[in-house]
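Take a look at this single chain in structure tokens; it is the form predicted on its own.
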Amino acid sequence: MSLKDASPYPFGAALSISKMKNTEIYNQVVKAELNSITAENAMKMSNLAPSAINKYSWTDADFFVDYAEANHMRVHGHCLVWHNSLPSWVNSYNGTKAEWIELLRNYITTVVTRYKGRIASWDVVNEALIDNGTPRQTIWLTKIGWEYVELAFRFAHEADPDAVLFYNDYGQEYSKVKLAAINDTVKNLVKRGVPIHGIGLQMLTNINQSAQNMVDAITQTAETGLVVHVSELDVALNRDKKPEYVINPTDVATQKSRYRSIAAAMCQLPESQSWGITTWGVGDPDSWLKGSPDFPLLFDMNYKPKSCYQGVHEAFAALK
């Protein structure tokens, strides 16, 4: 059975419109096992307007939307404002604070405007609080203040009423400090009214955290009462970074251990609160980890299930 027929809630990954593109084996992999898709770049600020204010480029989001929506999977699209993956144009714009707002509230609203009804949910806000739980000093920030966070949610819900919209970020299973502020700072938010819906967890983890940090993660986030999605997650084995690694048994049993614990706890949120599961990538070849060998992924290089495949699967069958 697929990952998609087993789960009980929405359970996708990370696409690369290249690989979308030319790579048969990843399609089909795609197509048997998912039924959400989120783009790993393609709908970054860098992609979706590279070269000037004001002009966009639609070509690779607008296959990304058209291909989910032919194979009848959601979308998730990621992410409307981040510090990272920023045009030039972006970074050496000289304007007042008012301009820095317009500029904002432009960029939000013709992007999810254009797909508005057509992707189910976006990460709003990506990474705005270091691991200190304090605000990160980014450009955002600095140009038009911490409220940016505010409107840019007031912004996406604007332009779509209905898309459900998430605050995105690393961390939770790691730092609790981070995981609390995480939480507060968006529950504070939508005591002032805000229409953020639910809080993204990255899960971009490795073995080396325990399986009771990730399962604690993911049930404080409910505790806020929003949507929780793990949004991009992956575990990784070689979590020293060593070049010579070698995948052994141990590490196999301890990662696939690690992803049953994070489905299983998804399946004990409340249906209402589980926005599913996206994993960074559909197989080892897609790995975000470069520079020391590492697979961190449910498929492996020639995009086989793996054992973490068949653990993900035993946190399913456990609800029957």
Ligand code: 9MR
Second form
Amino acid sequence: MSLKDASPYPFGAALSISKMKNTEIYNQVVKAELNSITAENAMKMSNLAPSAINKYSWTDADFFVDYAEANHMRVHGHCLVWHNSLPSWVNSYNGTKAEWIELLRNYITTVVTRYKGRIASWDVVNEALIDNGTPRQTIWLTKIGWEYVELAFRFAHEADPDAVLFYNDYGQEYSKVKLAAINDTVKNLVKRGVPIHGIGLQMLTNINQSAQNMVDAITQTAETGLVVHVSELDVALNRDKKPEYVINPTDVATQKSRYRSIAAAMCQLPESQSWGITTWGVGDPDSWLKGSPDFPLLFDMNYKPKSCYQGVHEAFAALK
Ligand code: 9MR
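Other form of same protein, the form predicted in complex with the named molecule, not the form predicted on its own:
After this comes the whole thing, all chains and molecules, with the earlier chain placed first.
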């Protein structure tokens, strides 16, 4: 059975436009296994508005949304506001606070409106906190102040009132401080009426991380009452970055067990709170981790299912 058929929640991956266009085996796996997709890069600001203010480049994002619709998949939009992957015209933009707010409003409104009704959910703000739980020093914080977070959600909600809006971040599984800070920050914003509906846990993790910490991250995030998305999952084998690393049965078994724990923890959430799991890439050739052999994904270098793929299936089978 495929992941999407066995899973009680949507199961997806981040996809690359060039592989969607050029790699047949990749497309076969995506279409057979997944029912939710996130653009790994195609919907970032540097891709949508690469060269100048109010000059958009929609080709890749349009292709992505068309592909999802043709294959009956959900699209999760990633990401409207981030400090990374900004076009250079933003980094050098010289404006007053009011002009920066207008830039943010105009960008979010334009992008969300274009795909209104076609993109189910958005990572509206990505990585706004650092590991000690305080605001990250970003251009948005410097130019607008912390209210940029709240404004971003309000602009997105105005543009598409039906879209499910996420605050997305990493580190919930390795830092209890950050986990609590993210959840408290989002809860306080929600209490003040800011339209945030969910929290994304990137969960770019590795086998040295304990299963308990991964499960706690999911469970405690769900205690906010908001929707939970494991949004960028991978479980790397070689985070000590040993160049001589050789894949071995012990590590493969740990990886399988970590994937199983994460999939199982998501199964414990009420359906209304589970936005599902998205892995950050489909197979090991797609991983963002470069420079050491990490083999972090569910399919191998030839896009064949790995043990960790079976681990996810075991979590689903245990529900029966
Ligand atoms: O995997 C993405 C890589 O191809 C890009 O070069 C990079 C910068 O845009 O972003 C990577 O994806 C990141 C994601 O957008 C946000 N969370 C961390 C991911 C891995 O760096």
